[in-house]
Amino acid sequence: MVVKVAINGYGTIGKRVADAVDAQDDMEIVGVTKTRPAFGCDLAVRKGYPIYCTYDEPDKINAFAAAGYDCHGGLSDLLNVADIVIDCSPGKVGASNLAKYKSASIKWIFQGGEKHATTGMSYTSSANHSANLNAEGTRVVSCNTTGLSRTLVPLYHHCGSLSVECTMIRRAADPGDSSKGPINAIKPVLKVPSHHGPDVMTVKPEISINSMAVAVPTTIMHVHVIVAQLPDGHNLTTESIIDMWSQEPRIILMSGAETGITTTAEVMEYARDIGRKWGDLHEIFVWRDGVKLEGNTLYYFQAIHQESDVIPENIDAIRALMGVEDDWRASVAKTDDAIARYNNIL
C-alpha cells in the first residue's frame, strides 16, 4: 500500500515533512499548498511536489497562473486526491480547517501549535503509537513535548511512576523568523505552568510533569533544564541511565567535555558537519557530563532543534494512522533509514 500524502501548509515544518514522505517506499506526496503565490513555490517546483492553493475562491487560485504557477486547484481539490493530510498551517489556524477534513472524508494530522482538544488525539511515536492506530486524526505534539518524550517515556517503563519538574530555556524565534523577539532581553512566560511540560501528559498520562519557560534572544535551539524524582527501588545509576537512553532511536548523547560540544550553536553545527539536510538534527542532543542521579533525584539537560525533531514523528504517524505499521519501533527504523539515504542521495 503506498499512502497518498497531501502537505497543507508548505513552509518552515511542511517542506520538511514533504522531503520526508518523498523519502518513503511506502508514501507519496500528492500535492502541497501555498496561500499565495511565493518563493516557497519555486523550492515546491523544484521537488516535482504540485502546487495547491490553501484556498478554493477561483481568483486566489488563478493568481499562482498569473505569476507563472501550475496551480492544480484550491485545498478542496488536493484532498479530493489523498488519503491523510499533515496539515502544517501556523498554529491556531489549522483548527479551522478540520471541519473540511472531515467533510472530505479524509485522515489528518495537525501539529504542536494546535491544542490536544482539536484533535482528542496526540501523538509521539516512543509514548502512544498503538494508541492512534487506526484513528481518524491526531496531533503530532510540539517539538518540546516531542524532545520530553523521547527521555522519560524509557524512565518512566523502567520505573514505573516519574514526577518532573523541568525549565525550558526557548529560542525567541526560528531562524528565517524576522518579525518576533525578544532581540536583547530574557522574556519569562508568565503563564505558570507553562504548557510545554502538561503536554506530556496528553501522550503519556502517568508522567507527573510541570514546567516553566523562558525565552531567550538565540534562533537556534530549544534547551530543557530537567529534574526528574524516581521512585524507591528504582535500582537506576547515572551509567545505567546513559546506557538505557543510548539504546533509545532518536536521540543522541555526547560528552561536553571530550567533543567540545558544549553549546547549541556547536549541536547544530555538528549536524551540518556530518550532511544533515538544512543543517537539521531530528534527534534530541544530550549532554552526558550533564546527566548526574543523586540517590532518586535525576539532573540532566537536553537540547531540542525546534524545526526538525518532530518531522520523522509525522512519517511515523502516518503508519499509525493508516494502520500499516502496528510496531513503533519498526516504523521509527524504517523512517530513519529511509530519510538518511534519501538525504545521502540529493
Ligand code: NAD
Given for the second form:
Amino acid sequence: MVVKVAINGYGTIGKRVADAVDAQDDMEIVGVTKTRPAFGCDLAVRKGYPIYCTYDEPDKINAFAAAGYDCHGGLSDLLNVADIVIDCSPGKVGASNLAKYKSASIKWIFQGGEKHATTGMSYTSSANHSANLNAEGTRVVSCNTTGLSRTLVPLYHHCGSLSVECTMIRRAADPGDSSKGPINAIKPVLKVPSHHGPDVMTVKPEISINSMAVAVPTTIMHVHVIVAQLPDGHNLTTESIIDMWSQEPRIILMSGAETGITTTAEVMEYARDIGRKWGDLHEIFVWRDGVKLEGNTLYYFQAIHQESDVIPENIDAIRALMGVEDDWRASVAKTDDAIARYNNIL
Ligand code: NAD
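What would the structure be for the form predicted together with ligand NAD, given that what you showed me was the form predicted alone?
Shown next: the complete complex, the earlier chain at its head.
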C-alpha cells in the first residue's frame, strides 16, 4: 500500500515533511496547500508537488492561475484524494481545520503548536507508537517535547520511574523568521512551569517532569539543561547511560573536548558538513562530556534542531495511524534509511 499524503501548510515544517514523505517508498505526496500564489509556490513547483489552495473559495483558487501557478483546487479537493493530511499550519491555527478533516473522513496529524486537548492523542516514535496504531488522528509533539522524549523514554524504561526538572533555553526565532525576538535580551517564560516538560506526559505519563524556559537571541537550536532523579537501585553509571543512548535511534553523542563542537553554532556547522538538506539535524545532540551521574541525580545538556527533529516523527506517525507498521523501531529504521539515501548520506 502506498499512503497518499496531503500537506496542509507548506511552510517551515510542511516543506520538510513533504520531502521526507517523498523519500519513502510506502507513501507519496498528493498535494500541498498554499494560502496564496506567493514565492513559496515555486519550491513546490520545483519539487513536482501538486499545489492546492488552503481555502475553497473560487476567487482564492483562481488567483493562483492568474499568477501563473497550476492550482488543482481547494483544500476540500485535496482531502478527497488523500488518505491522511499533515496539518503544518501555524500554531493554534490547525485546530480550526479539524472539522474539515473529520467531515472528509480522512486521518490527520497536527503539530506541536496545537494543544493535546484538540486531538486527545499525541505522538513520539519512541514513547507511544503502539498507542497511536490505527488512531483517527494525533499530534506530533513540539520539537522540545520530542527532544526530551528521545533521551528520557529509554532512561525511564531502564529505571521504571523518573522525576525530571529541566530548563529550556529557547531560540528566539527560526532562521527564516525576521518578525520575532528578543534580539538583545533574555526573556523568561513567566508561565511556570512552562508547557514543554509537562507535554512529555502526553506521550509518556509515567515520567514526572517540570520545566522552566527562557528565550535567548539566537536562531539556531534550543538547549535543554536537564536534571533527572533516578530511583534507588538504578544500577547505572555515567558511562552506561551514554552507552544506552548511543544504542537508541536519533541521538548523536559527541565529546565537546574531542571534537571542538562545544556550542550550537558548531553543531549546526556539523549538520551542514555532513550534507543534511537545509542543514537540518533530525537527531538530538548530547554532549558526552556534559553527562554526569552523581548518586541518583543525572545531569546533562542536549541541543535540539527545532525545525527538523519532528520531521521523521511525522513519517512514523503516518505509519502508526495508517496501521502499516506496528513496530516503532522498524518504522524509525525505514524512515531514517530513506531520508539518508535521499540526502545522499552514506
Ligand atoms: P510556518 O509559519 O513556517 O508555516 C505555516 C504555513 O501554513 C505557512 O505557509 C502559512 O502560509 C500556512 N497557513 C497559514 N494559515 C493556514 C491555514 N489556515 N491552513 C493551512 N495552512 C495555513 O510555521 P511552522 O514553523 O512550519 O509551524 C507549523 C507547525 O509546526 C506549528 O504548529 C508549530 O508550532 C509546529 N512546529 C514548528 C517548529 C519550528 O521550529 N518552526 C518546530 C516544531 C513544531
